[in-house]
Structures are given as structure tokens and as C-alpha cells.
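The chain below stands alone and is given in C-alpha cells; this is the form predicted alone.
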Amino acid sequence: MPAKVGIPRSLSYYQLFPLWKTFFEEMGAELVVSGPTTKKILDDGVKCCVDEACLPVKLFHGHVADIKDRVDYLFIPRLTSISKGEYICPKFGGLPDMVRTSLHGLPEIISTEINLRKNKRNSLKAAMEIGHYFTDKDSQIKSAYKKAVGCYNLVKDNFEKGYIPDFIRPGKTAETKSLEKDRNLNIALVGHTYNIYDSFVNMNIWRKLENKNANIITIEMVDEKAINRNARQLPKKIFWNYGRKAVGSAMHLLNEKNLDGVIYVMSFGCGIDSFVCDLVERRIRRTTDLPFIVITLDEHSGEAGLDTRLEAFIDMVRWRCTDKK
């Protein structure tokens, strides 16, 4: 029987799942992913997590609780950095310890540190450590790692072209993308992947905007080279991976001149977003007259309030578009 490896459908899932799916399957493991976020999963996470944690961390605990009794291993890597010269949010590094402290009856946790800040080759070193849970054959691990990186890069490249991966939005195919070209509003939806693509957490903001005839553009749809080129215009380097992407993509989209509005989605209590959001807003206010709003999410967020704010925002966008004609 192949070993069952559990991956919570939260946090890094929305960015790195294609990489880990290919890697573990090439290692002969059976992958078990927690279900889409529900109220029960969120409530379970809130109950067992510390009150001071942000919503994504609480939600992560709920997803762990959803699968912990169905797997042989839980894969919760200790993510320090996923890009050279930058850090990822500190909460990713503490997740394995937080989960061990908060939840009982856990299977073995694979908590290998992944730190690419000084050297990207450390990713292979981490892959070798993880792979040795399943085999002693270094050649098999290296082959699995190579295929996993190839798969990840392919998904990432397609994402930049506007093709949303199936593991994020099932059924979102090339055909549906072509239909979106007919939408008459271009709205940038800026935020962490786990806020933007989890439809329960963001109360279906994506569907609500599409129903208002909006074509949605996210950070993942912006070319990485364009992000880096624009981020370098800042007087000081942002050493957070997400911060660079958020500011760089926003600056690029503003330069494209075909944007109608910007929505920044953030979690209450997020330290990085507290200043990255401010950087984005200052750039927008200083260089454009684009409508801009911030949507802040936590476990107490109400859908009626979101609906009201989105309706007012879209009305503002349409009035601006009408005045420009």
C-alpha cells in the first residue's frame, strides 16, 4: 500500500500544489488533499488555534483537522524563503510547531525547512530530505524533483497567460477564458493567493465581480519579469516575496492604462499587508485617479457588507468610465 500524504488546502497550497503533487506521485505516494473550505473547517480551526493568529493560519489548522485521521504523513514544510534574497511570511516557518501544539492525534509531520534566500539549489537539498521518507534511491528523488519543477513552471507560465489552474478553480478552461475578453471592466484583484482563490473565505468575491461583467486580473497573471522590473523602481528593495509581487504587479498594471479599478484583499492582522497595501494605495493615489478599495477578511466578516461595498465600488467604476467617454 502506498503511503498517504496529507496536504491542507490552505496557504502554500494555492501556489505550490502542482510542485508537490507531481513530486509525491513520482515518489509513489498517494496524495490526500483536504476538502474545499467550509464553515465547519473554519470553525474547527478557530477553536483550536490561538486567538492572535490571522485568519489564514486559523483556517490552516481547520484543514489539518479535516485530514489528519486519513493519512500516514502530514506535509507541512517549514517555509522560510521561496525566492533568492527574500523571505516569505514568518507564519509559514512556525506552522509545524503551531499545529503540533494545537492539535492532538496527529500522524508524523514532514516539516523539512525550505530556505532559498541564499541559494536556490537548497530546493533540491530539501527535496532530497523529503524524498528519503519514501525511498533510499537518490536518483528517483532527483528525477521526481526535476519533473515536479517542470510541472510547476508550466502551470505558472499558463497562469501568467490567464489560464487559471484546475486545482484552484475547477472547470476554468481555455474556453471560459476566451469568454472573459468580452467583459467590459478590468479589475485588479490584489492579495495573497489563499485569500483570492478560496471562495469561502472571500465570500465568492470572484463570482460576484464576474456577475458584474468584470474581467479579473490577479498578481499571478502578470509576467514575472514585468513585476521585477517595476519593483526595482522603488527606492528600497522589498525583502518579502509577496510584497515585491504585489507592488510590482500593481505598478505594471497601472502603466498598462487599461485598468478600471483596484481591489486589495487582505486578512485582518496581516503584518506584511499592513504596509504593502499602503505602498500600493499611495502609488495609485499619486499617479492615477483609479477607484481603489480594501477588503479586510476575518472569521467575523459578513457577506451582506461585502455585497454592499462591491456594488458601490462597481458603480463608482462605471461612473468614472462614463465620464471619460
Second form
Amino acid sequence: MPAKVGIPRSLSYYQLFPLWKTFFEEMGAELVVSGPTTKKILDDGVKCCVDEACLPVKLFHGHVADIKDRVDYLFIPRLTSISKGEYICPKFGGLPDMVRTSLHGLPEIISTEINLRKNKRNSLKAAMEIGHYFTDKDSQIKSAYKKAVGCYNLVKDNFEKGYIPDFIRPGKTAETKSLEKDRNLNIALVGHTYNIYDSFVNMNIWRKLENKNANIITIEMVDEKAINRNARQLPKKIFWNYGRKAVGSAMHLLNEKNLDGVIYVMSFGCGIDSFVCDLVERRIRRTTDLPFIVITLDEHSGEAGLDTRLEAFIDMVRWRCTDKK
Amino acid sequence: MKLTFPHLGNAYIAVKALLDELGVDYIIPPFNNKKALEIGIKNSPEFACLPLKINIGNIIQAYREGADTVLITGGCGPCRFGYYCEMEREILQDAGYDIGFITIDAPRGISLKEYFSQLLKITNGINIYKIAKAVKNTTEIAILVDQLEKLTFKMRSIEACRGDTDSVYRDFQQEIRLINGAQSIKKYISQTSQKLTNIRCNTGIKPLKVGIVGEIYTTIDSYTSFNLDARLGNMGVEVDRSVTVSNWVVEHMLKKVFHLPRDLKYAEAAKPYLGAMIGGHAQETIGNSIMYSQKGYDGIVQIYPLTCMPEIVAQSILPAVENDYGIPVLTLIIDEMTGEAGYLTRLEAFVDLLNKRREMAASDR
Ligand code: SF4
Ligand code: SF4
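Next, give the form predicted together with the partner chain, keeping in mind that what was shown is the form predicted alone.
After this comes the whole thing, all chains and molecules, with the earlier chain placed first.
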């Protein structure tokens, strides 16, 4: 019987799942992914986490609770860094330790550290360590790793072209092309992937915007080269992977003539967002009069409040559009 | 050029000595105060961590007194502190303050010369040897100040007359601002420490011992911590804290520049609970809590500013340490809304608990 590996549908899932999926399947493991976020998953997470944790971290715990009794291993790598010279968030680095103390009755956790900050080759090293849970054959692990990276890059490239991959597709969206003409409003939706693509957490913001005829552009749809070109203009390098991408893509999109508004989605109490959102906002305010709002998500966010704010925002966007013509 | 720098507990004494030695003109911002915090809150992002907000307040207050350039340290993550310098620059720029920044960035394997190039910039013409000497003096002063603080921790818990230690220390803080030059500063520190040792003490008492752990700013800075160490001291508790200014200077800056092996005992101790450096002082928090417990301390107080990422991780893990080592832990979270009364009540209740545990342990014997 193949070993069952549990992957919480949370945090890094929204960015790295294609990588994990291919790798573990090549290792002959059976994947168990927790279900889409529900009220129960949220409640379970809130219950076992310290109050001060941000919503995404609480949710992560809920997703672990959802699958922990059904798997042989939980895959919670210690994600220190996934890109050279950059970190993710201190909480990603401490995630396996938090889960271990906050939840009981856990299966074995595969908590290999992934740290590419100094050296990209460390990712193969991490893959070997993970692979050895399933096989002794180094060659098998290496080829699984290669395939997984290939698969991940393909998904990423397609995403930049506007094709939202199946594993995170929110709402009814089929595909979105950046800044296209037929939808009449172009709205940048900036935020962490686990906020932008989890429709429970963001209260269906995606669908809500599409119903208002908005064409949504996310960070993942911006060409990474353009992101880097823009991010390099900052006097000091942003050392968070997400921070570079958020600020870089915002700067890039600001230069595109047909952007109509920016929505920043942040988690209540998120340390990284508190700085990154501010950096993005300053860049918008300094150079444009683009409508900009911040939507803050926490476990108490109400849908009615969101609706009202989106309504007002879209009105403002439209008003500004007609004014320009 | 008139330099200024944000406060971090008593760090101003060492920085002052450095700038005196280098012959640079500077303004020390007013000690942390309500107004500084208000200015900071008004100008900073709502969810920024508290130290950033106070830094902003310090800088603006110093600017109003005539400072035109900020000296600040940088960093490379993962926690927010490493980006403070940029955030502060952006905030002040947009708020219309015409103030320059000199950032001493965390050395990443760069040479000594490069590291001090920022310092060279402000000292026009002083040679590198003089700078090295100033740095040496500064480090020594940072260490002396920390030893002095440690002495107050001890004296408070055993002083015969409540308030004696506080009064000596208060005088010290007022006076030291006015004393210039490394040698005079050193001399005044040693005089003060003499005064402290002369305080009349109760003999034969064994005070409760509490280790203070957590985020560096709130553990070190008495304004943001509501005077945590003095408060506990005046309840008859001897406190200790491992994270200090000199420790930070020596371990995080000097040893990195000179490629010296760092003291990582705390990391070893923390390993079974937090297996890696995740930023801030989370590993120190866990490791030091364990080491305090092994040294027979009665309790641990963790303190950190709301939304502090590394300490939230540490807080989640501390219950396991509490359990395995049988040592009570109190977590205090500080933000601009924290009320002093509620804070004090929790602290008092904690000390009561520790006293009861001691009594129970004694009667069991
Ligand atoms: S980046 Fe923000 S939201 Fe994500 S885990 Fe860290 S603190 Fe939480
Ligand atoms: S350690 Fe905490 S308080 Fe300090 S900068 Fe980092 S997140 Fe902010």
C-alpha cells in the first residue's frame, strides 16, 4: 500500500502545490489534500492556535486537523526561503514547530528545511532528504525532483500568461488575460496567494468583482522579469519573496495605462503586509490618483461589510473612468 | 550635520560615546514618552510593530530640536526590523521631513573597511584606527551599562529600603546624558555601580527569580515595557534578561564582522522545540526559557509587541516548555492600547503564583 502523505490546503499550497504533487506522486506516495476551507476548518484552527496568530496560520492548523487522522505523514516543510537572498515569513519558518505543540495525535511530520537563501542547490538537497522517507534510490528521487520542478515552472509560466491553474482556480473564472479590453474595468488584486485564491477567506471577492465586470490581475499574472526590473529600483532590496513580488508588480502595473484601480487584500495582524501594503500604497499615491482600497481579513470579517466597500470602490473607479473620457 | 538616532533602551549611552569619540555633532531624542508614541502612531502604518512607531516619534522629536540626519542599523530579514530603515525613510519623506539617513547595514561577509565606510562618511577624515578604537570603547561601554543594569536587578530585590535602587538609577539616567567622552562615561558608570553596591540590603533572603525573554525592544526598553524589570524588582523579584544591547552588538555585529564563533548555547537548548533560526529573537526566547529553568528560576515572563511575528511562533511553543520543565510562563503583549492597570494586575497575580509555588515546594520538603 502506498504511503499516504497529507498536504494542508493552506499557505504554501497556493504557490507550490504543483511541485509537491508531482514529486510525491513520482515517489509512489498517495496524496491526501485537505478540503477547501470551511467554517469548521476555520473554527478548528482558531481553537488550537494562540489568539495572536494571523488568520492564515490559524487556518493552516485547521487544515492539518482536517487530515491528520487520515494520513501516514504530514508534509509541513520548514520553509525558510524559496528564493536567493529572500525569506518568506518567520511564521513559515516556525510552522512545523507551531503545529507540533498546538495539535495532538499527529502522525509523523516531514519537516525538512527548505532554505534557498544562500544557495539554490539546497532545493535538491531538501528533495533528497524528503525522498528518503520513501525510497533509497537516489536516482529515483533526482528524476522525481527534476520532473516536479519542470511541472512547477510550466504552471508558473502559464500563470504569467494569464492561465489560472486548476488547483487554485477561484470562482467561475476560466482564464484571465492581463489588462484585456472586453471586460471594462482592470483591477489589480494584490495580496498573498493564500488570501487571493481561497474564496472562503476572501468571501468570494473574485466572483464579486467579476460580476461587476472587472478583469482581475494578480501578482502571479505579471511577468517575473518585469517584477524584478521594478523591484530593483527600490533603494533597499526587499528581503521577503512576497514583498518583492507585490511591490514590483504594483510598480509595473502602475505604468500600464489601462489599470483602473488597486485592491490590496491583507490579513489582520500580518507583519509582512503591514509594511508591503504601505510601500505599495505610497507608490500609488505619489504618482497617480488611482482608486486604492485595503481589505483586511480576519476571522470576524463580515461579508456585508465587504460588499459595501467593494460597491463604493467600483463606483469610484467607474466615476473616474467616465470623468477621464 | 547633526546626527540623531532612535532609542533602544540604554543604547543611547554607547552610541553617545561613539559619536563623542568620533567628534560628530548629535542630538539624543527625548527619552521615550507619550508624545513620541502619538507622533509615531500618527505617521506609521496601522499594523506596523510598536518599535517602528516609537522610532518615528524619536526621529521627529529630534528633528524638531535640530537634527538633520538619522543614524540607524539595517538588516536582511526575515523579520521587519531589517526593513525599518527604509520604512522610516519613506514615512518621513512623504510626511515632508527633510532629513537624511545613514544606514549601517548588517554585514554580509563584507570587509571591515566596507563596514565602517558608513562611519567614515560621517567623520570626515578620521582614520580607521581611530574609528576602531572608538568602536572598542563603545562596545566596552555597552557591556558596562548592561552590567550596571544587572546590578540594579539584584539590588532591587534585596534592598532594605524600597526605592533606593530606583533613586540611584534615576539620577544616573539624568546625569549620563550630560557627560561627554568615553573615559568620563566609563568613570561615571563605575561610580554609580559603587553607589549601588553601597545600598543597604536585607541579608539572608532568597528572592524569587524571573527570566525575562521576548522581542528585544520591549524587553530592553523600560518605557514600552511599563518598567517591567523595575516593577518586578520592586515586588522583591530578581530578574535577568539574556538579550541585551551589548550582547546584540557583540554577537550580531562584531562577531559577524570579525568572523568569530558566536555563542549559540540558546540555539542548542531550543532545538527540540524550535529547530531553526526564524528571525527576531524567537530562538533566544525558547532557548533562554529552558536555560533559566535549568538554572532554577521560578518563572519566565515573555514580552513582545502585538503582531511581532517571531514571538508569536515562540508563544505558540512556550506551553510545551512550560509543561516539560514545569516552569510558569507569563506572556505580555504590548501595543499602544495596552492599559497599565490590567498589565499590573496580571504581573502581580503571576508573582503571587510564583510565591505560592515556592511555599508549596518548601512545605513538601
Ligand atoms: S506572511 Fe503574514 S499572513 Fe502570512 S504567515 Fe506571515 S504573518 Fe501570517
Ligand atoms: S522582532 Fe517583532 S517587533 Fe521586532 S521588528 Fe521583528 S516583528 Fe517587529
